[in-house]
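Shown next as structure tokens: one chain only, the form predicted on its own.
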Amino acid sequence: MSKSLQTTMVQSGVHSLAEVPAYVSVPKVPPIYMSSVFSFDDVPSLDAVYAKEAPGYVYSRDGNPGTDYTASMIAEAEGGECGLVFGSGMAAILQSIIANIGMGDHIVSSPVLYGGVYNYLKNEATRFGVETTFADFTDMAAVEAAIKPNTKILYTETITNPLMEVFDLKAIADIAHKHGCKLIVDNTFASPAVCKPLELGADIVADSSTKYMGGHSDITGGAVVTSPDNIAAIKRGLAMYGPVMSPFDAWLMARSLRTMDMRVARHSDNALKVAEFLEKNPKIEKVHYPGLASSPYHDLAMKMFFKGRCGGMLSADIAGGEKGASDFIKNLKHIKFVPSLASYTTSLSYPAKTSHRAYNEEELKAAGITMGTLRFSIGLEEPEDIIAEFDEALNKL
């Protein structure tokens, strides 16, 4: 009988190291590991570590079992093989593209993206030879279309960065098989508590762990899920450049995976009904969230997510553009105005000016992303709260 996510979170993570082998007990809550190397009672027991013919760790870049043991919790969670964790989201995104790429190669990419990864595909990754297609992942023709012969990787977010498109995850990975490329998802605005894209047919899940996985703004980290494949190149690459997640920050995330569930279906609830409050306020010229009816992704969400969650984050296009998403920031009290998401407090961005500052205006208009547009995270409190805020902000527009 498969278990539920909260059930699996909260049984999951079982690690031989948590055991102190000469006692009958042993502790409940797995111990930090707070060690940057591990030592060793003579070479041949050093070499058999390193030629994986015994279990061991040699030093914490390359691996510790706290590390270790929250990255099986989030392979469990996104229904897959293996896992790794990294020091950011970032760091997990891009080594799962680095991993799969070379000179000469090509990448696939919708255009809507979190502008960290927007800006590497655009302009980092040409550096190195390699060119990325910006195509409409709505229309599968259209992606299918901008496959080339050296065409490796089909790159997308399982809801986009800020305007909450939801694409056909099943769809794009069938194209992306047929023409022997690999999709990678970004997981982060879902979470595997609203959708696990590898059961979708993606080969790799990437997420920043900052944002639902951390949930309380006090972890900064990154992950990957894919196949024992997969997961050999991605994790030459983070011993080789470093960006591991410390020891305390797993333990952390650890900690946080255990309420992920919940949490997400707390923030799910309160994200619809507060878009549905924006919906109906004359201030507001758009909203975008799938979990609206009148959003075109609707149905899709429906299909693709589960118990109909759709996420905490929404975005809306207040009237007045620049002045009026200015003021209307000004004019709150107790939501924050931050660069971030995903905490258990309400919070709202300004993505022209933060997290998409790398798109130009040219591709901020062709992306739909206006002067006006912000992004809220909603968060845990009591939903006719956040919407009070929200209205009295509003009426003084």
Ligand code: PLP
Given for the second form:
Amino acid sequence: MSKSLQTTMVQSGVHSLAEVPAYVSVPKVPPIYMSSVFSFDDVPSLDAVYAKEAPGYVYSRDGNPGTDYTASMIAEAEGGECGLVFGSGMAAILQSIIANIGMGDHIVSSPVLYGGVYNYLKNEATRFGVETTFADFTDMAAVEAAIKPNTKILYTETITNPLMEVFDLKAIADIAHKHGCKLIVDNTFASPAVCKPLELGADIVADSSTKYMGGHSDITGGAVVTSPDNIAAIKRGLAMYGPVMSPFDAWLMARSLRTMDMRVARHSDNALKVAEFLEKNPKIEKVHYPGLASSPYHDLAMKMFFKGRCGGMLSADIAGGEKGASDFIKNLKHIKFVPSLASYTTSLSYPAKTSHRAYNEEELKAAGITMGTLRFSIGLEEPEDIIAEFDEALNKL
Ligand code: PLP
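Having seen the form predicted on its own, could you now give me the structure of the form predicted in complex with pyridoxal-5'-phosphate (PLP)?
Let's see the whole complex now, leading with the same chain.
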């Protein structure tokens, strides 16, 4: 009896080991392994993969060749031994933290952070008995004084969101290690094209790869790079909590990583030009960009960052507070109000209303984020065109 069309279509085209052809060529671009699960010819093969006695994959929450391939590219970019990719930057950061804390532990963090992580440290980790002390990371004595016997993690960002502060990661790593703590650094705003925190002594680097690694506003993802010792616990958490990156997004991410260094070089050049323009404009009260010679973080940035690059992110305090900021946003034509960053187009965001909503009025004030602070993600356009649009919007205020 001939098989029905339905059965034929279900059973044909199946990728079995015996049918993998021995081609003498390979696809130039690695394939997308869009498979949630892997099939075995027999039980001993499955046992051998679980026992790590044979290469292979079982289930994509535990591992997938495409996501592993992208993770290894990111590990090379960050200058580390092992990488993992995640479904978002938050997943990468929180899994790195969770893998290194238990009930009653303590974290020391810089206070100006991506609002989502600040919210986690202040309101979520506390539900599990983990307290955080927010210390001034420009002051090494203050960082050391904040460490307690139960401190496990020092946490900061290479370039802080949204005020673009830069801290001495080497000195902070030394303090962390002296007290038996791990330094976790969120490298999102810098990207490995600007700084490699692992080379400065950080133990774990995490990135929201939604940003410069992806670079096109079309992928949500995260990555962690660290040593083989640290990776095992983070990987266990990834498989347990399950915030995996989809194989398709991993493929897109690998594509984007090919141009990350070139893009970030251009983002950095453009951002410096825009920062210099804004600094001279009378409608701007303050510009936050470590590339500016006037920045208190300039010398440190030039020491820690590659090729004089400071990345594409800057912020500026517009005169007139909330009204000034709102009017400026309305006056823009091509440059969109977008609560994210690091794409090819220039965009801007309003930290007090978006990424830093978790900060109350007092915390915003203490951090130095005003109702006039706007955060700019400078894109890949010609810098003159970006400046012309900002100039026009400021002139209308
Ligand atoms: N870290 C920084 C510095 C960020 O700006 C963000 C998001 O904007 C994140 C982490 C979180 O990344 P994701 O949105 O990919 O979860």
